[in-house]
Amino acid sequence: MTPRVLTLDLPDEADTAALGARIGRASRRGDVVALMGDLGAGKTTLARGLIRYMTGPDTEAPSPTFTLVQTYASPILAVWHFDLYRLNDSREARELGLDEAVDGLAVIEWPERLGRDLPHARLEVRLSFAGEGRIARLVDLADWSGRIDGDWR
């Protein structure tokens, strides 16, 4: 099958963080986004969007980027955010947690640190650059295209 593919311009910040909640209201349990970009292209802001709109628009959420990972309570679904960054090695993701976020939303940036531990349903968020703004390039590797509307290709 070949992967279904959806590109969106991203002018600013608040563009971002809407799509997050837009990814957020069609995630289910089980569910793996996987963030990808440079250091600065979004992925934080875009899991921020996500976990506000889970969990309400006045929750912290910081990078998780030295404690690895953040977990949040939702009334819709538990939120797990990763961020892989400083990894040296795949096998140190088992002790963050990995395994267990199957029971809620797995968020995980610099998700290529996992290697082939990196779950194969997914979607995968590749932002870049693009002037001022962002370009996110979609990539349906489950069942993502049936839930997010958009021209899908």
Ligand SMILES: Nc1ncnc2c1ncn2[C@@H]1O[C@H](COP(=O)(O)OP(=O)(O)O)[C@@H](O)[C@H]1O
Second form
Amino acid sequence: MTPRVLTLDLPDEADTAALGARIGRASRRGDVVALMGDLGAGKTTLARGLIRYMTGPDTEAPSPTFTLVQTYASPILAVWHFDLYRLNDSREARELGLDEAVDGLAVIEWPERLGRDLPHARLEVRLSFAGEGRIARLVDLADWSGRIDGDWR
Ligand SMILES: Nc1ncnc2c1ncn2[C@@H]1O[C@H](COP(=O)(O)OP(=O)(O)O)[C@@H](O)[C@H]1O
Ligand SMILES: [Mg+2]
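Having seen the form predicted on its own, could you now give me the structure of the form predicted together with the named molecule?
Okay, now the whole complex, with that chain kicking things off.
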């Protein structure tokens, strides 16, 4: 079965952050959100919008470029924010807490690094450049199209 896809225009940074909040609102315990796209496509911006939705607007949410993971407690849902760009192998991901993330929400930049260990049931967000802005394609590999309103095709 081909997955359902929702395409969204993100003319500026605030739109990317707002999409993060929207995904956060639709998230449940144990979910996996995979953020795909080139360097600068907006993955961390989207993750930050989601984290601020969960924790409050003042949360800094730096990119976990070097730590590979940052965790956030939240009264709604704890967030594990991964940036696996510098991951050496998927065993390392398990050591970073990928399995523990089932207690909350896993948001993963560079999910490709996990290879076969990337959970199949996930929301894939594919970010690409479009002029000055971005386009997001949400690919539903679980049950997200029932939770996020829009013109899913
Ligand atoms: N929809 C958008 N339109 C224009 N600029 C954006 C948009 N979303 C994010 N940006 C900008 O793109 C830059 C890189 O974003 P970032 O989230 O760090 O990308 P990534 O994590 O994919 O490398 C930031 O300066 C951010 O403000
Ligand atoms: Mg990033």
